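Heads up, the chain below is alone and in the form predicted on its own; it's given as structure tokens.
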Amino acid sequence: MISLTALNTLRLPAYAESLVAVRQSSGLLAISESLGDRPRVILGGGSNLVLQGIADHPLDAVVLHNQLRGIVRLPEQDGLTRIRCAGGESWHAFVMWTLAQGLAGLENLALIPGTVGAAPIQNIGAYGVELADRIEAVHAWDFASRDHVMFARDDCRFGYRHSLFKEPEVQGPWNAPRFLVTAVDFSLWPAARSPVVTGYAGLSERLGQMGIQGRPQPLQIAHAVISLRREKLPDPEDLANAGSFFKNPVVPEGLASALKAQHPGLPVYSQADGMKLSAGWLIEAAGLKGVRKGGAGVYDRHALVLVNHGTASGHDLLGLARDIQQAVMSRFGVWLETEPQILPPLHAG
């Protein structure tokens, strides 16, 4: 048995019969074959993840972990530096690499936890910039097929929080996914003739509190934000989470407008399917910032954060999460979606 504590962010206690680790994706045909229809998982870095196989309760899966490592150039194209990264390395240390060579647009996806190879499939997001908005194409390993796939941007279905990769039809079961990430190709410009986005709420603040002025360079913005997320957000070697817990929820204008006359304090963002509430800003108007339940808690400089104390388990804080779901939707009408992926999900048998 193989214990999944050191593998996951919030440092749950979990475990699975079996790890394999995928170094190579040219090893992942063998990989495939030796696995036949046994049930598997994918793991990244363990950072959008809540576990529940505990000990006498084992996720009845082989946990395949990637590993996957290397950069690469790719020929530019239309005055842009195109460049491979594989699935399995850090996403903040690709970003960071990116701008010690002299290449920009990721800035402001600095300090996000996870792997290179998780970020499209939850098409993460941070100050005005959608990792779809930098994402040329991404490469994968089909286990229906057994071969290597690739998908262009326009075909990845990217949305809020939300690629094809999250989709059940395509993906299928927990237990059974179809496609490991194995690379993504990104366009990026060089640094000095970059577009810069400053406008998200606190980011021109930072800057201007930086002693910058006019046009700031892409590491100076990398800096600004992840100053801002160390301000906001705990490192998850201090304090075990997941970062953001639940989705901003995007409800209809009419419910945003009546929210906003009754609670002129609330962030509302306009967006093509509906307007953005802040759900960090609806659970501490619910009173929950900084609340425990056993070794869960809610963090008590970031609503939207849950933490592990050090002793919950996957169920202690699920259920701090449900508490917070009915909390909201009973004050706002607002149902909250959770962010993290639960393993085994919770209508699973």
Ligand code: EPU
The other form holds:
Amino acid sequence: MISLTALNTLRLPAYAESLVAVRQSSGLLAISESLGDRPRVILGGGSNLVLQGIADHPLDAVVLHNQLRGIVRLPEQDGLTRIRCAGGESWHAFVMWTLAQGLAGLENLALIPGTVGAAPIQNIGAYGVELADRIEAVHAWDFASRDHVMFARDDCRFGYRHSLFKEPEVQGPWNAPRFLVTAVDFSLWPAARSPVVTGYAGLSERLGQMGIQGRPQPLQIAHAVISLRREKLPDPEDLANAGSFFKNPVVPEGLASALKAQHPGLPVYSQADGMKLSAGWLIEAAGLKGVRKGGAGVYDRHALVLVNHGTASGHDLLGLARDIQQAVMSRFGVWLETEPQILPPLHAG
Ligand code: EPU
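For comparison with the form predicted on its own, produce the structure of the form predicted in complex with the named molecule.
Whole complex next, starting from this chain.
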């Protein structure tokens, strides 16, 4: 039996019968053939994952650990540099590599934990930029056709923390995901003429505090983002967590204005499909910032992040998440959806 504790950033105790390292995309056919119909799950950096399996009930699936490596330059197009990065590369290391090459576009997404292959699945986003704004294509292994496939950006159905890779009718059941992301193609700008996105609350102020006047360099934006993230979010190496545990809820305009009238401090952002509320604010206002339930807790500097103080199981953490959902529901009439992938999912029993 394999322990998965070191492979998930919430450091939850969980086990699986076996683990297969995927090191070369050319090896995926042989892996598919040897797996046959056995249940499988795909693991990247384990930074957006709640594992429920305990020693008595290991995860009933072979864990495929995406360790595909490599970064290559593709031919330039329309003055943009195109880069293909393998799915098992560290996201943050890749962002810093692009900046060191003088390539810009990913600086607002610095210090997000996890792998490049996981990034398109939930369309990672931070400080005013989403992955969907910067990629060209996603390459994947298709376990159904046992072949390599490519999705152009516009075919990925990207939305807020969403893509087609999260849709059960496309990706299949939790223990038979259809696609494993092998690589992602990016279009990046030369640093001197990249779009500068500093409108997100706190970012331009931080650049000012760093003494940066005028147009900031992409690397300076990355450093400002890194310093903001370090201030607000716990480093999983110091305090186990999986980043935001809930999505910011998008609600109809009527409900948003009623809530805003009652609670003028509530941050509300206009979206194409409604009004986005700040889940962290709602949890804090419900009095839950910093609370602990056994080994599980709400981070005391950012209420959207749940942490494992050392002894929590997936069950404990999901119990706390449930308490939060119910408290926010009864106080504000808004249901918070969990953000990380839960394995096995709650409805799988
Ligand atoms: N807030 C509170 N109390 C809290 C936390 C936040 O009142 O305890 C308020 C803040 O004052 C601020 C607002 O909530 O006005 C927004 O907070 P923040 O800028 O920290 O962003 P967020 O909406 O909580 C989202 C992403 C983060 C991303 C940041 C920055 C989601 C689910 N989370 O958080 O992504 O880093 O914006 O762009 O959309 C992640 O997905 O794991 C993640 C960390």
